[in-house]
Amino acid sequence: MNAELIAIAVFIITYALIIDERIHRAVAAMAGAAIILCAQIVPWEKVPEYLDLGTIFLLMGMMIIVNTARKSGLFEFIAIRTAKRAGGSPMRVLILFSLVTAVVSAFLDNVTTVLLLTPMLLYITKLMKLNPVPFLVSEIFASNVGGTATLIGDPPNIMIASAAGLTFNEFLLNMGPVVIVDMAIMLVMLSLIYGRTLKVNPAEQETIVRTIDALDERAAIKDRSLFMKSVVTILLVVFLFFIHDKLGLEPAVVALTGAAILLLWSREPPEEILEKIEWPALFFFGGLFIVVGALVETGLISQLASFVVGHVDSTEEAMFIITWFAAFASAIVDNIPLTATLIPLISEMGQTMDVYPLWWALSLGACLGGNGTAIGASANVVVIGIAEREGISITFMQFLKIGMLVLVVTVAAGLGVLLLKYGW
């Protein structure tokens, strides 16, 4: 059997048993990274160039510094001030936590995010006896949304970041007013789904707001003096971010700084601290890089390339074609190894034509596709599970008719954005 024949064969393999779930999406990629290095398809001395660190290291030091500046109690902090300031209105309190969302999945991981609210935002719908489902359903849509809009809010914005050598203020600029005009959307969509449901009598309000100011986030704060370093240090790495590409710094390198600055500063036990590290994430995306790897080695991302730019008749064609793909195929598939497969055949197809818009067009379908379906993204599923814990039901469909209305008008406004700037 020759190399292409094994490449193709390991890397559906791998994709059929990430889809199927019964094995575990970082046990599938390591294995068929094995495969692909026993039988030699990948040299091993070409692994570091296939292996893309700057993700990884990006990912790693990321959640080095969330998982420190959980223990301080910083994040409940923000859910309590988020629902006090909705003054009892649950459509605020839908639309307020909706917004803080988007805004912290843009800076951290949407999958952390999500870990970090869903149960404060429970606990508050519990003391304001409402419906969960909406304010659930609208915290994904939001974490996906807003993980969109910068380098570090979502993995695929990472590893097309690293790839391709773009930067953080050129994913802002590029993808931040994407966004805002789809938050714009998206919020005005769930008030007129969720309006009529979430309406409270003037009684009932009343109560809720005593119950809400009677919470107090002060108490939230389980060590102050932690809670100020990690504010500090997370504002230190966004500035660095923003300015990375002027100090000559990769994005990974500003993460490994801020997480090294906070274990250094807390002085908290970082045994503790690196047992909470997603480590089947990282070795997910290792094992993944080598499978699509052999792909390019072999040389059949060229050939598909080539293929495509054969039928592509303009950069706004491939656009289209590409945010549309990649939207619905991660309403099926996991975004993670969706981008790393299109990522080598967009490269290639740069020796042809102007890639710089298709990298936004791959940002803005791969992250806005996980809204179509309950297993569309990460964050989707984290939050259902959170959910199914606590007794609370979100089906399949009854996801999937309102998240497949969101993904088809959101990724169509974004896709217009991106239109009027590089296209018509």
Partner chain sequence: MGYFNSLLQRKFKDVAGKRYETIARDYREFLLTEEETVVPEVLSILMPLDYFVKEIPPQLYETLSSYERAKVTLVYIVDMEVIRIVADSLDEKAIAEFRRKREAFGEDLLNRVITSLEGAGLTVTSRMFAGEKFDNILELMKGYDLIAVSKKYGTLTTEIAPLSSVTLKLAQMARVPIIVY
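Counterpart to the form predicted alone, namely the form predicted together with the partner chain:
Only one chain is given; partner chains and other molecules are left out.
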């Protein structure tokens, strides 16, 4: 009983600290894990069982690849190319940047993607003398929607795949159609809401095009050789992800192999690259796995799973509940701890029902739920934070109004697609 109380208390306090972030979330998770381990709720010999190394090493491998590629100027190159393709038309800027953000976020880390594309987007909107908010919120939504498409697109997907043993292609086949439908819906919604304000006169458009055309994307490439090596390695890694199950390789092995190839081939100083690994994020995951592990170890998750199974009549109903619960909870809590908590719950439910469709429901809710509030996902925080630094204010309520609308419509549409496949 005492162990259960401690596990619940540590879990709730850690969650509260993560939401409030007065203490760094990595520190909060590590402190929570320390209490759990000191209280011996999770015995030391069981730590490797709860630490999901598949997730941690996959994140680590991708961080090395992305940070090396970033050094070459690859992302700036993509941003300038996209700006040129848009031809000074505000609607094309919004659509093209959203599509590029979605595609890049599907294969690389969302935070790095928006960190590197947002300055370019702000620059163009300044040239067009337009309100940047529609472009910024579109970029946020695109990043969260795009990341839903693949196993490596968003940390919740990495965690789900690692726990459930799902492959890259399974993710693409199940979540790909959802993402295509949701991207289309999201862009139509934004063009209906903001379309009338996104206009520049033809004379100004010509000046904008001239200024953007004067930008030299080749000047953004800081190291041509590293640029080529990064592009080749990323393509190779993506190709290996497509066939990792046929090769019998774990996704984490693919990411680490790609990282090793790039380090070996680029001859970049490993100290410099490895120190850019986001260690706090990895420790955050590690701590969180132990805190949630305590709930599993004490049998609380098992009890909760029995309760849910006892009150759910069908897979469709379970999909419905998990999707909407994950979506609204992710809008408030970070989707990483939420997914970490729901994974063992769904695994437990797997003892009495078919949970395969539930993994997709969890992915849908956890990834798209981030669109609901300004603090729902890391991409939101980064874009709004950059905007704030550039003197553009997006208030919590301003974002909430559009975010919740996008959340409800895209999650409903996504759930519809999944139910067409697994339900009705």
